[in-house]
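A lone chain, given as C-alpha cells: the form predicted on its own.
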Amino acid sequence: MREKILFNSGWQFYYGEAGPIHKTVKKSGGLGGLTSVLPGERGEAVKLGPAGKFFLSMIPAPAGEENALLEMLLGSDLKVSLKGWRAVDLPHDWKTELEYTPEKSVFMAGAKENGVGYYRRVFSLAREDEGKHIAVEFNGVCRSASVWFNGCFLGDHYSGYTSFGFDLTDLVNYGDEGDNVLLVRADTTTGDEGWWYEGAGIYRDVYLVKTDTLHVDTWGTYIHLDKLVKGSARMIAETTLVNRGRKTRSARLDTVFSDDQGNKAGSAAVPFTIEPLGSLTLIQEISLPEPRLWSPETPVLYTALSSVVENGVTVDQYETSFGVRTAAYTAEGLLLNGKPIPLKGTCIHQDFAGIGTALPADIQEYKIRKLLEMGSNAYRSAHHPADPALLDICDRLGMLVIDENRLLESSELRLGDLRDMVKRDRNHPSVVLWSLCNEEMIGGSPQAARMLQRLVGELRRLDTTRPVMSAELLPPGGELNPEYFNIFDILGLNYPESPLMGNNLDKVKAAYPEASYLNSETASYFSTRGAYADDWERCQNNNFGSRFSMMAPGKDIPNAFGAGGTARPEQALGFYAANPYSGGVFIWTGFDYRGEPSPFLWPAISSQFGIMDTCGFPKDYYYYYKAHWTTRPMVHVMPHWTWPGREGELMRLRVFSNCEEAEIVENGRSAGRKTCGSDWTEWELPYTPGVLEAVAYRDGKEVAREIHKTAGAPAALVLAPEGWAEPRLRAGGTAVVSASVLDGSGNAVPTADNSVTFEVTGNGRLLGLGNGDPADHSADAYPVRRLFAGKAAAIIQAGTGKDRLVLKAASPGLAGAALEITVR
C-alpha cells in the first residue's frame, strides 16, 4: 500500500560550495563523495559488482589504496568529509542567515547575497520495500535544484515556485546492501524569478513515496464537476494510472466519494489491463446527491478515494479532497455557484518575519486567518504558483485564490512548469482563477500573443473549469492589441484607479463593453506601523499618508505625483464601488514583505505596502478594509494616546467603522458624536494624558468600544498567542508569540523599544524573530529582537511527543515574561 512519508528532518546542511560535484560520470552510479556514503555510514562508496572487481584485480593497488586507485580510474572523490555541514530540518531559507547588505544587485531582493546551499539525507530502507516504486517529491526549493541519489545524477529542477520529483526505485539500496544517500544543491547566482525576496534552498515540504509498481500517477487525479441536475451533481473522475512493472497488470479502478463525515456519497468501478511500463487515464462518472456546494460561507470538502484492485487485492490507494462549485466569470464579475461575489482580495508574497520563505503551515494558517478576520475572502499568489500547503489551508478555510503562472514563455521548460501547476492545483476548489502572467513587458505584442494562444491551449487541455486571465498594466491611453487581448477570460488591470494609469478602464470598456475585467492589483499604499509622521532617515510612512513618493524618492518632495505610493485605499475602493463591473480589488499587500523597500533606499531592506506588518500585526489602514469588509460592528481609532511632551498639541484623530455613528470621548468627556463617513470620520484635539475612547452606534445604541490609555514608563513585558486562544500546541506545530510592554499600571506601551532576549525551553524550539521594522537588520535567528511600535514577534516550534515547552522573555530593567506552552 502507498506510504507518503514526510521527509522534513534529519537534513545536513553546507553553505557554500561543497564541490565541484559532478553531473556526469565515467562508470555507473561511480560519482562517489557526498553523493554517496561517507565513513561511518552503512555501504560502499562506489559499487562494485563481479565485473568491477574483477576489472580492479587486473590493475593491482597496494593494500589501503583502494579508494586511491578507484579516484583515478572514475573521477570520484572519496576523500570528502562533513566538517562545517550542521544539522537542520525542513521547510529551511537559508538566505534568512545571512547579513544584510547594501549591493544593489540585490537591494530590490531583500538585501541578501545570492549563493549556494547544500542539503545531504542519508536513510534506509528495509529489505521489504524492494520490489516497490519508491520516489522523493519536493514541493520547492529555490532556485535551481540539482539532484543526486547513491553516486548518480537524477537531474536539475529552474523554478523555486513549481513542485517536482524523482523516481529512485532502481538506485535503492535496501537491506543489507547499505544507506541510501539523497544530496541537493540550490543555487540562487543563476538569476532572479522575481524582483521581491524569494528566499533560498529546501523552503517547502519533502515526502518520500512508496507505492506498488501499479499505482494513481504522482497529481494523478482529477475530479471536476460536470454538470449540476435535480437533486444531485454529476461529477468526473479522471484518473491516470502507471505500471512502472515489467508485466502486464489487469486489475479493477474503484473510486468512492465520501462527505465531510466520513460517509459514502458515491461510487464507481471500472476494469482496465496496463502495460508493462504504460500508463493510461480512465474517465469515471458518479453521481453525487444532494451536493453541499463549496464557498467561502461553507467550505465544504469531499474525499474521493482512488483504489487499485488487483485479484481481490488492493495495492493503491490515492487520496483527493475536492468541492463541489461552479465558477464563472462574466461582465458582472466573479460568480459563484451561479451568485455574484465581489472579490475583497489581496495580493502576498510568501515571506514570514524570523523564517523567509521557510513556512510551516502553521504559519500559513496564521496569515490566512489574519485575512479573513479583516473580512478579505480572496487572495491572489503573487506572482507564482501557490504553495500546495497553502492551497490545503484555502480549501478548508474557505479563501478564494488566483493561482497565477510565473512567466508569460512557452518554452517547453516553461510549459512544463504551468502543467505541472494546474495538475497540481486543478483539485482545489479555492482556486477560482488562473493568472498566466504579471505585468509583462512584452505584454501585447504579436510575440506575447502567441506566446499566450500556447499557454491558454495548454491550459485547458487539462482543466476548463475555470476563467484565464492575466494581470497587465496598459498605457495610460487604454491602447489595447485586440488578438492579444481576447486570448484571454478576464482582462486583469493593475492600478486602473490610480492617476499613473490614467484610469484607462474607462477607455478600455469603452472599447469592449462585452468583455470582463477585474482590478488584479490595486492600491500599493505605504504605511509603517505605528508611525504618524514621515521620516525618512529610519525609513518610515505616516499612517495617515505619507508624502514620500514611490516614483521619485526623495525626503522633501510634499506634492510628488504618486505620493504615498500608487493609490491610496479609499481611491481603490472607490474605484470599484464606482465601477462594480471590474470584480473587486487585490490589495498590494496584505503583509510587508522582504525587498522593494520602495519608497526608501538602503537601510531599508523589505516593503510597506502591506495592511499588516511582515509579522502580521495590523496596521491602522487594516481597520479601513475591516469596516469596509465586515458587518460585526467594529470601531477603531489612530494614533494611539501615548505622546509625552506633546501636552496641549492639537492631534489628529481618525476612526475607522461600520456604524452609522461615532463618539469620541476623552478623559470622561464627549468631543462630538458624528455620523461616519464613507471612508473615515475624523476628529481634532489637544492632547491630554488619559483615556481616548471611540464608540460607535447603531441604531442609536452604543455597539463597539475601543480605548487608548496613555502609559507610563515601562515596567514588565507580557507574552500573548497571536491567533491562537489557548497555550497549546500539537508536536511538531508551530505558532506566532506576540512580545510586548506594560506600564506599571498595566498598560500597554505602544512607543516600547526595549531590547529583549527570547529563550525556549522544553519540548520546543525558536524558530526565529520578527518586529515589523523595515530598516532592522537584526538576524533572524538570534534570540535578542528590540521591539518596533511596542511590540516584536517570536515564531516557535513544538518538539515531537507530548510534553511542554516555555517561552521566557528578558529585557534589562524589566519584570521579565514566560508563557507556558503544553505540546500534545
Given for the second form:
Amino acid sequence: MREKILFNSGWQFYYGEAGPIHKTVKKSGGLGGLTSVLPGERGEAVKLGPAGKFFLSMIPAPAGEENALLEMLLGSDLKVSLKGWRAVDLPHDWKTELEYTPEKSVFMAGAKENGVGYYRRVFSLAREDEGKHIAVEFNGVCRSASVWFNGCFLGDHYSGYTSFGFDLTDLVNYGDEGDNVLLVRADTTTGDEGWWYEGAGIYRDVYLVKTDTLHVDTWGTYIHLDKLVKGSARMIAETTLVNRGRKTRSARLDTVFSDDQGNKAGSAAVPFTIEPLGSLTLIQEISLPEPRLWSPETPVLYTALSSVVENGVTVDQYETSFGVRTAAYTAEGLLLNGKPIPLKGTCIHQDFAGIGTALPADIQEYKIRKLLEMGSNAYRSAHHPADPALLDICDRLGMLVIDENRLLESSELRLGDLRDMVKRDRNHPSVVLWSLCNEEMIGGSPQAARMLQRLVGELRRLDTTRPVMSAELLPPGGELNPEYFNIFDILGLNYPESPLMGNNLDKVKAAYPEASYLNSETASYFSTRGAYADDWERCQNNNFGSRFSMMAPGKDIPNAFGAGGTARPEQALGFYAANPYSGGVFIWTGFDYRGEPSPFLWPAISSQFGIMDTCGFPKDYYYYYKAHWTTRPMVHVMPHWTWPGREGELMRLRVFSNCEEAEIVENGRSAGRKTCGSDWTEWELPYTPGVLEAVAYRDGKEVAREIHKTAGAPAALVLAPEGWAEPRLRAGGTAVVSASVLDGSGNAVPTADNSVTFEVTGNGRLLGLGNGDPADHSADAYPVRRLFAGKAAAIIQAGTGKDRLVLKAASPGLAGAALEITVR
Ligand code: GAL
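With the form predicted on its own done, generate the form predicted in complex with beta-D-galactopyranose in the same format.
Whole complex next, starting from this chain.
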C-alpha cells in the first residue's frame, strides 16, 4: 500500500562547491563520491558487476587501494570527505545564514550573495520494499536543482517554484545491498527568476513515496464539477494510472467520495487493464447528492479516495481533497457559485522573518489567518506557483487564490512548468483563477500573443473550470493589442488606480466595454511599522504617507504625494468602489518581504509595501483595510501616545473605524465626536501625556474602544504567543511568539528598542528572529535581536517528543520573561 513519507529530517548540508560531482559518466552507475555511499557508510561506493570486476582486474592494485583504481577508471569523484558538512532539517533556506552584503547586484534580491549548496540524505530501505515503486518528490528547490542517486545522475530542475520528482525504483539498494544516497545541488548563481528575495536551497517539503508498481500517477487525479443538477453535483473524476511493472495488470478503480465527517457521499467503480510500462486515464462520473458548496464562508472539503483493487486486494490508495463550487468571471467580477464576490485581495511573496522562504506549514497558516482577520478573502501568489502546503491551508480556511505561472514563454521547458502547476493544483477549490504572467516586457507583442495561445491551449487541456488572466502594466495611453489581450478571460491590470499610470483603465474600458477586468495589483504604499516621520537615514516611511517616491522622485504629480510606490490605499479602494466592474483589489502587498527595498538604497534590505511587516505585525493601515473589509465594530487610532519631550505640540490623529461615529477622548476630556469619514477621520490635539482613547459608536451606542497610554521607562519583557489562544504546540509544530516591553505600570512601550536575548530550552528550538525593521542586519538565526517599534518575533519549533519547551527572553535592566509551551 502507498506510503508517503515526509523526508525533511536527517539531511547533511554543505555551502559552496562540494564537487567535483559530474553529470556525465564513462561507465553506468559509476559516479560514486558524494552521490554514493562513502567509506564508513554501509555499502559499496560503486556497484560492480562482473564486467566491472573484469576491468579492475586488468589494473594491478595493491590491496586497499581499489578506490584509486576506480578513480583512474571513473574520474575524481571518489576523492571526497564530509568535512564541512553539517546536519540540517528541511525546509531550509541557506540564505538566512549568510550576512547581508551591500553588493549592488543582489540589492533587489534581499542583499545576500548567490551561491551553491548541497544537500545529502543517506537512508536505508528494507528488503521488503523491493518490488515496490519508489519515488522522491520535491515541493520546491531554489534553484537550478541537480539530483543524483546512488551513483547516477537523475536530472535537473530549473524552476525554483514548481514541484518535481524522480523515480528511484531500479537504483535503490534494498536491505543488505547497502545504504542509499540522495544528493541535491542547488545553485542560485544561474540567475534570478524574480526581482525580489527568493531564498536558496530545499525550502519546501520533500517526500519519499512507496507504491505498488501499479498506482495512481503523481498528481494523477482531477476531480471537478461538471454540473449542478437538481440538488446534486455531477462530478467528474479523471484518474491516471500507471503500471511501472513488467506484467500486464487487470484491476478495478474504485473512487469513493466522503464528506468532511467521513460519510460516504458517492462512488463509482470501473475495471481496467494496463500493459507493462503503460498508463491510462479513466473518467468516472459520480453524483454527489446535496453537495455543500465550498466558499470562503463555508470552506467545506470532500475527499476522493481512489483505490486500485486487483483480485480483491487493494494495491494502491490515493487521496484527493476537493471542494464543490463554480468559479466564473464576468463584468460583475468573480462569480463564486453564481454569486458576485468582491475580491479583497493581497499579493504575497513567500518569505517571513527569521526563516527566509523556508516556511513550515504552521507559518503559512499564521500568515493566512492574519490576512483573514483583516477581512481579506483573496491571495495572489505573486509571481509564482504557490507552495502546495499553502494551498491546503487556503482550502481549509476559505481563502481564494490566484495561482500564478512564473513566465510568459512557451518553450518546452516553460510549458512543462505550467503543466506541473496546473496538474498539481487543479483540485484545490481555493484556486479560483490562473494567472499566466506578471508585467512581462514583451506582453502585448505579436510574439507574446503567439506564446500565450500556446500556453492557454496547454492549460485548457488540463483544466477548463477556471478563468485565465494575467497581470499587466499598460502603457500610459492604454493601448492594447487585442490579438494578445483577447486570449485571456480577464484583463488583469496592475495599478489602474494610480495617477502615475495615467488612469488608463478608462481608455481601455471605452475601447472594450464588454471585457472583464480585475485590478490584479494595487497600492504599493510605503510605510514602516511604528514610524510617524520619514527618515532617509534609517530607511523609514511615515504611516501617514511618505514623501519618498519610487515612481516619480521629485516630480509634482497631482495626488501622487504620499503614494510611496504607486498609489495610496485610499486610491486603491476608492478606484474599485468607483469601478465595481473591476473585480476587487489585490493590494501590493500583505506583508513586507525581503528585497525590493524601494525607495531606499543600502542599508535597506526589505520592502515596505506590506500592510503588515515581515513578522506579521500590523502597521496602522492594517486597520484601514479592516475597517473596509469587516463588519464587527472596530476602531484604531494612530499614532501611539508616547512622545517624551513633545508636550504641548499639536499631534495629528487619524482614526480608522467601520462604525458610524468616532470620538477621541484625551485624559478623560472629549476632543469631539465625528461622523466617520469613508477613509478616515482626523483630529488635531496638543500632546499631553496620559490616556488617549478612540471610541466608536453605532446607533449612538459605544461599540468599540482602543486605548493608548503614555508609557514610561521600559521595565519588563513580555512574551505572547501570536495567534494562539493557549501556549500549546503539536510535536514538530512551529509558532510565532512576540516579545515586547512594559513600563513599571504595565503599559506597553511602543518605542522600545531594547536588545533581547532569546533561548529555547526543553523540547524545541529557535528557528529565527525578526523585528520588522527594514534596515536591521542581524542574522536571522542569531539569538539576540533588538526590538523595533516595541516588538520582535521569535519563530520557535517544537521537537518531535511530547515534553514541554520554554522560551526565555532576557535584556539588561529589564525583568526577563519566560513562556512555557506544552507540546502534544
Ligand atoms: C509591480 C510588480 C511587483 C513589485 C511592485 C512594487 O509593478 O508587479 O512585483 O515590483 O511593482 O511596487
